[in-house]
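First comes one chain, alone, set out as structure tokens in the form predicted alone.
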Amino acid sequence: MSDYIPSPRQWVAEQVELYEESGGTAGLTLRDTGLPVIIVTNRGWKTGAIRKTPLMRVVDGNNYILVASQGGAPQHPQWYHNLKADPNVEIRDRTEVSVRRVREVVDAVERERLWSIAVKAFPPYQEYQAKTKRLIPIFLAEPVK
């Protein structure tokens, strides 16, 4: 298995480190928002290295909704490409770790329902969509059966 490569963004790398070293008892919120995050572990599509990204904790039943917003930037985040290349991920939600398989949600009705849940959990997603021309992708991370 390839080595883990921390994010080049220092605050992201530090949050992942705190979250994981604490066993999921610290570093659980997005900066100073107080809103909960999960850590998504996946394989880099170019390097094959292990990558870890804190994402907003958005749930739909037993599934996680992963929103590739990148703050409304014009391009998708790197992890979007990683998930498209390899849909197998591990999600750390506080002290729980689970293996998941993701799929990009393309059905309009399903996407709208999941988008509504995501915006309710993290209202800035609506602003992010308004400031970019791209349709912000949504993945659903489902338990591996």
Contents of the next structure:
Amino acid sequence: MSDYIPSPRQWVAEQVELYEESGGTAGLTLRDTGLPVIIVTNRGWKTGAIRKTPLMRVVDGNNYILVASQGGAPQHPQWYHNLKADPNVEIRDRTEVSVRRVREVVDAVERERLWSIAVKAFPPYQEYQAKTKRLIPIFLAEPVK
Ligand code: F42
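Can you swap the form predicted alone for the form predicted together with coenzyme F420 (F42)?
To see the whole picture, the full complex is given below, headed by that same chain.
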């Protein structure tokens, strides 16, 4: 099995460490916003290494909505490309871990519905979209049956 490579961003790597080492009982929110975060575990498409990415917790029924906003940066985050190459992920939501498969939501009507849910859960997504020319990608992470 390939090794885990932590994010080069220290605050991100630290959140992952705290969240995972506490078994999902600490490090659960984005900084001091009080808004909940999940941890997505997947493989790097080039390295094959295990990657762990904290994202805002946005839910639609039994599914998670993953928003590749990266603060409105001009480029998609690396994890976007990783998930396109290998859609099999594990999601930790507090103490619960589930195996999931993701798909990018490309249908305009479906995307609009999920985007509204995402913005309601985390309003800055709207500012991030206004900051960048790219259309911020959305994935739906569905349970593997
Ligand atoms: N980012 C979001 O996009 N959306 C969110 O809702 C979000 C919430 C959030 C909450 C808490 C928190 O701590 C962070 C949060 N972030 C959110 C930031 C998120 O966790 C990521 O840090 C951010 O989206 C950037 O993702 P990234 O995958 O681009 O990460 C960079 C910094 C990174 O780790 N890069 C690696 C590196 O070494 O530079 C590359 C990792 C990688 O995937 N490599 C590939 C591989 O094969 O292993 C190859 C990549 C290639 O093409 O070369």
